[in-house]
Every structure is written in structure tokens, then in C-alpha cells.
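So this first bit is one chain, no partners, the form predicted on its own, shown in C-alpha cells.
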Amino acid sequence: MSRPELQAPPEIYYGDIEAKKYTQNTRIQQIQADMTYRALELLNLPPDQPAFLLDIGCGSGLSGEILEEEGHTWVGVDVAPSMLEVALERELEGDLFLQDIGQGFGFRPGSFDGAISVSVIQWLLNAETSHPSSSPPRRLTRFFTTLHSALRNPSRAVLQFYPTSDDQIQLITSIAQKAGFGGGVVVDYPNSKKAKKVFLCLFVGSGGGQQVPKGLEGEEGEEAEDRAKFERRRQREKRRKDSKKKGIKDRDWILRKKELYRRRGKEDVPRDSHYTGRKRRPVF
């Protein structure tokens, strides 16, 4: 079967119907679960901390729920109207926009704390018209180079993506480093035919001594392992909807959003008290 970059532009491909099965696809939401997992382990964000996170390519927000989970903010970004849609119907906390990201990001300088991508980048290596300014190469700079401009100084952005070549993962390499960024090439299970993963890992600032981490070894991972994480996964997301239905918010969530607020400069956050999380009751 051919691959879906290769059969027509995402927001084509992905329409009502294909949105929905993807979303729904258990298969699908546990290599997105993994991924996330992955690429917030290789991000290295300050432990306990909240960060403002891009979502790059997020799709009907498989991989921004776990961003939520794990306690951090979250903007995406997306080509598909129709896994936008999706997104919206799911009542995700994150922000989203229609976007290109080979037309590049528009984004305020410094806005955010990190930027991960799951299964997007490939997208970019096909040129969807004959038109100069949509060739590959041309489509690539722009995204990285608005990318490296939206990240502050230092963080990192981590983008798993499936190239069918090593002249893929040289190009996208070289252009990124020409944008500005560090870093490079990650590949887990790379002795492995079904679980071996490319992921780009960029560094941004730090004088460029930071170091790109190791890829996992081995021939499939711990795949037990991996099934019992995601289905913890899945049991949070369940009882985070329930509260979510009640109208309950966890007192360490509302803090922890606070606390963002507090350092991307909003004004008139509320002051943590006693009682902040806790059910109110009615005032007749």
C-alpha cells in the first residue's frame, strides 16, 4: 500500500471520514502515545515544570491529550480542517490553528518552550504544485527557519518523522542546521524493521553544546511494556473526561496552569488559596 504523503496533500487525504477512523484506530493511538512519550523524554524539559508547547502537525490531538496529561500547555498547528474538527469535537485544552507549515509560522519570536512532531515532516518532501516556491527545499526553510524563530533561547524541538532514504534525512538535516539549529539525528530499534524510529532532534541556543542523545537499542523494545503504558494512558484520559463532564479540576492542574500564566506575563491570575480546586458550592 502506498503511503498517505504519497497519495494526495494531507488536507485532501485526511478528509471527514479519514479523520475519524484515524482517530479511533486503536493501533493508531498507541504508536502516537509512544511517540509523545518518546519525544517529551528526548525534549529533557525541566522536571515538574510546566512548558508552552508546539504541537506541530497535531492532527485531532492524540498526541496534545498526553501534552495535557503530563501537565503542560499546548498550541497545534495543523493543514486538515477535518482533523481540526475532530480535535474541537474531543474538547481538547490546547489552542488551535489552520496552517501550512511549509508556508512557515507566524508566531511572535521566543513563544515557546519546546515544539515536538509526530509523523508530519515527511509531508513536506513532496512538492504539491510545479511552482518554484513549493519544491521541497523551498517549503523546508521556511518551516525551519520560522520554526527556530518561535522557540525561545535555549529548548528544543523534536520531530519523528519516516524518510525513505538517507538523502531524505540529509536534506531535512542540512536545512535545519542552515536555519539556525543544532542537534541531529536519533534513530531507536534501528536494527529493527518494524520498531525503528527517526526522530530529529534540534537544539536551539546553548552555544551548541548540548549533546544528541542516544538512540534506543535492541530489536523491538519493551513491547509489553509499551502496551501497559499506553493502556495507563488511556485509563487517565478516561477519568480525565469524566472529571472534565462534572466540571472538576484537579487542584496540582490549576496551579500548574497558573503558574504558566504567571510566566508567560498574564495579568489578573487568580492567588492560590485554600480553597483553590475544590468544589463550590451554589449561592442562592
Given for the second form:
Amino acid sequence: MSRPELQAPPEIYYGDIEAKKYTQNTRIQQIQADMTYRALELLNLPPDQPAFLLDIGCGSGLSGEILEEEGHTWVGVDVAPSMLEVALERELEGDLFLQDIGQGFGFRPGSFDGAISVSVIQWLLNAETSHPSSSPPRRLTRFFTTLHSALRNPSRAVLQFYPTSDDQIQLITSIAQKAGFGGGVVVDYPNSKKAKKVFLCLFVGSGGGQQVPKGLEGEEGEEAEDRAKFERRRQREKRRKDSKKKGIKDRDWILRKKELYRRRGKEDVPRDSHYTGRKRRPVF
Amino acid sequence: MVRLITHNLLACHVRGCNSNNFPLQFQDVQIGLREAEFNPDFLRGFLPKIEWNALVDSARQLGDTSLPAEQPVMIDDDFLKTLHHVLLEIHVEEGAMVCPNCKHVYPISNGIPNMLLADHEIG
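Based on the form predicted on its own presented above, generate the structure block for the form predicted in complex with its partner chain.
So here's everything in the complex, that chain up top.
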């Protein structure tokens, strides 16, 4: 199936049904949680200090829940009303806004200690109407400039997204830089098809001290191995099928059986010799 | 769930509306009170970000007059508790927020403000 962002705009794609499905799917929950923890790690907030964070594209609040657990206060924005409805039902602490991030934020300068976003900004890359205000570069510019001003100096924004091509990464990073952000792209598990994750790690007011963190290496995370539970078993079975079957009635087996019969007192058990269990070659 | 903590950060983002666009005025509001966990460290950290006059004004609009008109210099626990109540426990459930400058109305329904703009209002 093609990517969700190519099928319909987010507020339509995430209708009532899709919003419920998205929130209840344990696999999605797990992936979202992993990425939220990783994003928090990349945010590099001062330890043991409650922060005021912005969750861009909060959806049903899967990531917000984690921010709460970590002791932070958060504000979530999303464009899909159905998702926000689910978030309301889940009774989270954060304030929610129905907002199109491509239209920019109205937050006062310096409002937030950081921003995270999980699987969102690829939605900004599609034009939904031919109106100039919905051209992707313009929406991205508006998004990044207003985000930049809404963040405190110094702080970070970590945005995980799914690019389809390097051009998209190029476009997004160049616009983010024009908006005044420092930083760059962090790629986790670059060699894995499934576990590969792209994080845009942006700094406000670098002060020279900040460096783009390194992506995680290796094939996949350990948790990822956990998740694909039957993969190894399937491989083992396949290998077994492929390899030539060795007979089970080999010499050892025959000797064992004969021994057993003798012990049971069976008569006419052939005696053992070096011909036992040997293949009868075709007579010349 | 519009609380005053976020309302105090929110300005109008309509195109060309750059001055006098803060704070948004409440209109026909219904409020609900919900208890939240008291976290003095967070409040202390958040205090510098608050626009005090705007906060007092909006709190009065919501019918809460417990805050002093001037931000006190001495920060004690009683003050933090009042602040906590005003910032985090008053939820605006229904109503609207109106920009004092361009009069754009952001309706609030079910606790969620609708911040979407029409095409000609996008900056």
C-alpha cells in the first residue's frame, strides 16, 4: 500500500476509524514510544528539571503520554479532529490545539523549552490545493520560522519523519536553516530497511557548543529483534527444509535397536558386524 | 483544555496581525475545574515566561481574582499554589478567543481551540 501521506490530507486520512485503529495498534504504540524516547534523548534536556514542551502533530497523545511520564508539561497540536477526540478520551494532561502546522504557530517568542514531533513533517510535503498558500516550501517556511521563534534560546527541536527521497531531506533541512535553525539530520540504523529512522535535530542558538548527535549504528535495535519474534524460527525452518535430509535409521540407530531386542529376549536378532547398517551397493 | 498557562503564550497568527495581537480575549466561556498535581519546580521555571498583566486580565475574565495585580517579588508557597490553581486547574471548555486587533475568532469546542485559518489569512 502506498504511504498514508500520499492517499489523503491528514485531517481526512485520520478520520474516526483510522484514529482508533492507530491508537489501539500495539505495534504502532511500540514504535511511537521508541521514537519518542529517542527524540527525548536527542532533545538533551537538563536532567531532573520539568520542561515545557511542544508536541507537533500529537495525534491521539501517544507521545504526550510518555512526556507526562517523564515529568514534563506539554502542549499538543494536530490537524486531525478525530485524533484529538481520541486524545480527549484518553484524559491526558496536555493542552490540545486544532492547528495546521503549515499555517504556522501563534505562540509568543521563547515559549517552549523544546519541541518534538513523531512521524509528522512528511505530511507537509504534499500540496493539497493549487492555492499558493499550500505550496510545500511555503508551508515549511512558515512552519519552521514560527517554530523557531516559539522556542527558547538555547533549546532543541527533534522531528522524526519519513522522507521518500534525499531531495526531501535536502529541501527540509535547507528551509530549516533559512529559518535560523542550526543542526542537521540524525539517521538511526542507516543500514536497516525496517528500523531506519530519520530525525531532524534542530538547534536554536547553538552557542558553538552543540554538535549534531550520532545516529545509532548496527542492524537493528534489540527491541526490534524482540518484535519480529518468529523471524528467526522461520529462517531455521527454511534452512532445515533446504538442507538434504539425512536418514534417521543410521548405523547407530540399528545397533541401538538390536541391543534393545536382545535385552528383551527376542530371538533371531542378527549379529553385529562391520556390514551392519551399510548400504547394499548394486551388484556388479 | 485551554488553560491559562497556554493561553498566556498564545498570540494571534493571522497574516499581517503583528501588533496588539496578545492576549486573546475570552468570549462566552464555560469553565471547568480539574485538579492537577502541584509542581513548584516547574512553576518556578515557568515564571519568567509569564506576561503577568495578561495573565491577571485573563484570569479576571474567567472570574478568578486571586492573583495580585503586580507580580510579587517574594515567591512563597502560598503564592505558587494560587498561581498553580490559576495556570493549571482552570480549563476553558467552550467559548471562543478573539484577537483584540483583527477580531479573528478562534472557537473553542470540547476544550480544543480551533486555530485553523482561511487561505487568505495565512501568513
